[in-house]
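The form predicted on its own is given below as one chain in structure tokens.
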Amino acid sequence: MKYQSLWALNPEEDIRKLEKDLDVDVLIIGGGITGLTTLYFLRNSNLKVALVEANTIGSGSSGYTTGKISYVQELVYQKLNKMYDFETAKKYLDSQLAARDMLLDIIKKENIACDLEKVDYYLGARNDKDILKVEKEGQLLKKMGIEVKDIQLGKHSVLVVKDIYVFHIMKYLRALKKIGNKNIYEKTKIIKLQKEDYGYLVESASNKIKAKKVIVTCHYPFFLKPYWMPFKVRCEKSYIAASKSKKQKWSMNTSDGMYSARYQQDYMINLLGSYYISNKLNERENYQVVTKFNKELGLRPDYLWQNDDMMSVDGMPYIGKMEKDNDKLLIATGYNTWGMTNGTLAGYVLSEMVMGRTTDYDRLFDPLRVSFYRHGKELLLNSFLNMQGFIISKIKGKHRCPHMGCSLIYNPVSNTWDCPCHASKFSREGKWVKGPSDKDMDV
């Protein structure tokens, strides 16, 4: 058994670091699905574009996903219908269908071999109290024009929908990397972002980049008003196992997001648990729970890994401007565990924005849409959870995270120091591994 992502097998070796200063029209920070998709859509523009990635392509959240391309996302349409209205819920559905079609179009157009498969998708309740919620989600989907089949499994109602896809995310990302490779710089960590008259001066450890516009597609948008993000997002963690199994053509989720499953060639991939990042801090125990669960299913995990997701206040991502009158700095985050569709959609929306064009989704995903009047409960909850994480870290942790001062907790599974607030990770010796911190930890 290996404590690593299944998708990280056989990584490419053609890594090019930034070794000179640059002057570009657009700088993309982050080499996951969002950054690479943005670069892809800008490839034929007249703009000079560069992408920098602190580690390697797909090494962040994109490389730790379950790889599902789904427009059914737990109970998101109920949430949007209640928080906003039916039209908003329907528009979000349209955005996810559009993102799915964009992905399929890119795969077909570029002839990308990424194990793409169409599967039946099941949404079920994990407990009795969610049965009615699942049924209501099905009614909303039907009202929005989606063909939904209801089946009964014991006492639980399960929704079945078509036109859901699964794929090998790293094969897809590596193909996008080959397309835009001349503009990609890996192992290039950005440590400073400074606003100038022309745009932004961006600095790595050894070079400077002048950029008229900057797009931050990192998992957690650091550099940017550090005390803004904790109100609008919270970080959750989940645990994923890949076990050898006879292949089947279906995928599923429970309505509360605590369990999901799919197949990848001769592996079954299942996700167990979705917890706020400062909860359940005993990582060895967390992995033991996953292993035990799989053994009860008759499976023996070959790969085990953890993923972190940024959760927004309303179930929709933040894509666009950080400041109302500043179109030179754009972000994308808060995908609520559905990064394959939302990351693709963000790449499209961001590329259109930098080219001065509008899309049908600009207002829907505007990062400035959040207000205390409409989202007060969620904002207060995020504030409480982030403060809780900070306090817990100070009680149980050691050393200080350079990002926002939380204390780090040692993870004996990965041999890393982990931040229980914003998911930064550092090696045993204190070197930065991943996450929003822009420095090594102090030892």
Ligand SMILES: Cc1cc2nc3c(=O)[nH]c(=O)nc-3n(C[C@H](O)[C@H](O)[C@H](O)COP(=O)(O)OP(=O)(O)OC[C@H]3O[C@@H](n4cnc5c(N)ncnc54)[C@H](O)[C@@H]3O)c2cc1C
Contents of the next structure:
Amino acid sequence: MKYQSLWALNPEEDIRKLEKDLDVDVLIIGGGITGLTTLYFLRNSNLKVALVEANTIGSGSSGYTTGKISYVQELVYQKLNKMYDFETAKKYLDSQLAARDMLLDIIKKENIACDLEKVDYYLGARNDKDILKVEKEGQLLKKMGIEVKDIQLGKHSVLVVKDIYVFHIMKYLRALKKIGNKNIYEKTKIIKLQKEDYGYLVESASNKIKAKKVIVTCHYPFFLKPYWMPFKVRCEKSYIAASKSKKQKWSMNTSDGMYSARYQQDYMINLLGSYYISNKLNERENYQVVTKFNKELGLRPDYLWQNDDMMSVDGMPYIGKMEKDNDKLLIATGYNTWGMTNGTLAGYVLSEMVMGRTTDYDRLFDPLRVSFYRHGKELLLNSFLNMQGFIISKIKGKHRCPHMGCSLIYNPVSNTWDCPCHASKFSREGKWVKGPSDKDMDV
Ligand SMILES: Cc1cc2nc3c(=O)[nH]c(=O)nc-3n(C[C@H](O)[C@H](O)[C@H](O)COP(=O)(O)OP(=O)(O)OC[C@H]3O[C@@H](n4cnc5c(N)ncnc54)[C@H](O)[C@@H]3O)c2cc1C
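How about the form predicted in complex with this ligand, since we already have the form predicted on its own?
So here's everything in the complex, that chain up top.
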């Protein structure tokens, strides 16, 4: 059994670091699905574009995903219908269908062999109180024109929808890397961003990049004043196992996001849990829970891994400007564990924005839409959880994380020091491994 993602992240091929200063129209920071898709959509523009990635492409959340391409996303449509209105819920559905089709188009057009498969998709309830909510989500989906079947599993009603896909994310990202290769610099971590008349002066440890526009696709911003992001998002984590199993053509999620499953060739992939990043800090125990659960299903995990994602206040991503009058600094984050569609969509929206064009989704996903009037409860919850994370880290942790001063907890599974606030990781010796910290650990 290996503690690593099934998508075999690290055949470190064709790694090219930035070894000179650059002057570009657009700099993309981050080589996950969002950054690489943005670069893809800009490939034929006459803009000079570069993408920098701190580690290797896919080494962030993207390379640890379960890789489902789905427009059914827990109970998001009910949430949007309640928080906004039916039109907003419908518009979000349209965006997810459009994103799915864009992804399929890229795969087809570029002839990418990434184990793409169409599957039946089940949305179920994990407990009695969620049964009604699942039924209601089904009714809303039907009202929005989606074909939904209800089937009865015991006393639980389960929704079945079609035209959902699964794929091998790293095969897909490696193909995008090949297409954009000459403009991609890996092992190039950005540590400084400074506003200038022409745009931004961006610095790695050894080089400077002048960029007219900067697109931040690094999951969580690395800079210290991230424009209210600590209130607008919270980080949640889950644990995943892949075990040898007879292949089947279905995929599923529970409505609370606590459990999901899919198949990848002869592996069954199970996801368990969805916890705020500073809860459940005992990693050994967390993995034992997943292993035990799989054993109960008669499975023996071959791969075990963990992933985290940013949750927004309303279930929709933040894509666009970070400040009202500044179209030179754009961001995409807050995918609520649905980054395959939202990362693709962000690539499209951001690329159109830097080319001076608008899309149907600019307003819907505007990061500045968050208001205390409409999202007060969520903003307070995020502030509370972030504060709680900080305090817990101080009680339980050792060594200070250079990012925002939380304390680090030792993770005996990966032999890393982990930040329970924003998911930075450092090696046992204190070297930065991943996450928003711009420095090695203070030892
Ligand atoms: C358990 C789990 C399961 C999931 N399953 C699904 C699923 O089935 N379907 C789905 O649609 N979504 C899923 N997601 C969500 C999805 O994985 C993410 O939303 C998506 O991968 C985020 O992509 P990204 O490109 O925004 O970020 P990332 O993939 O994290 O990419 C950001 C990149 O930026 C780099 N970076 C960071 N800081 C710097 C810096 N200072 N300089 C340079 N580079 C930097 C990082 O190294 C990283 O490679 C899941 C999430 C979780 C937590």
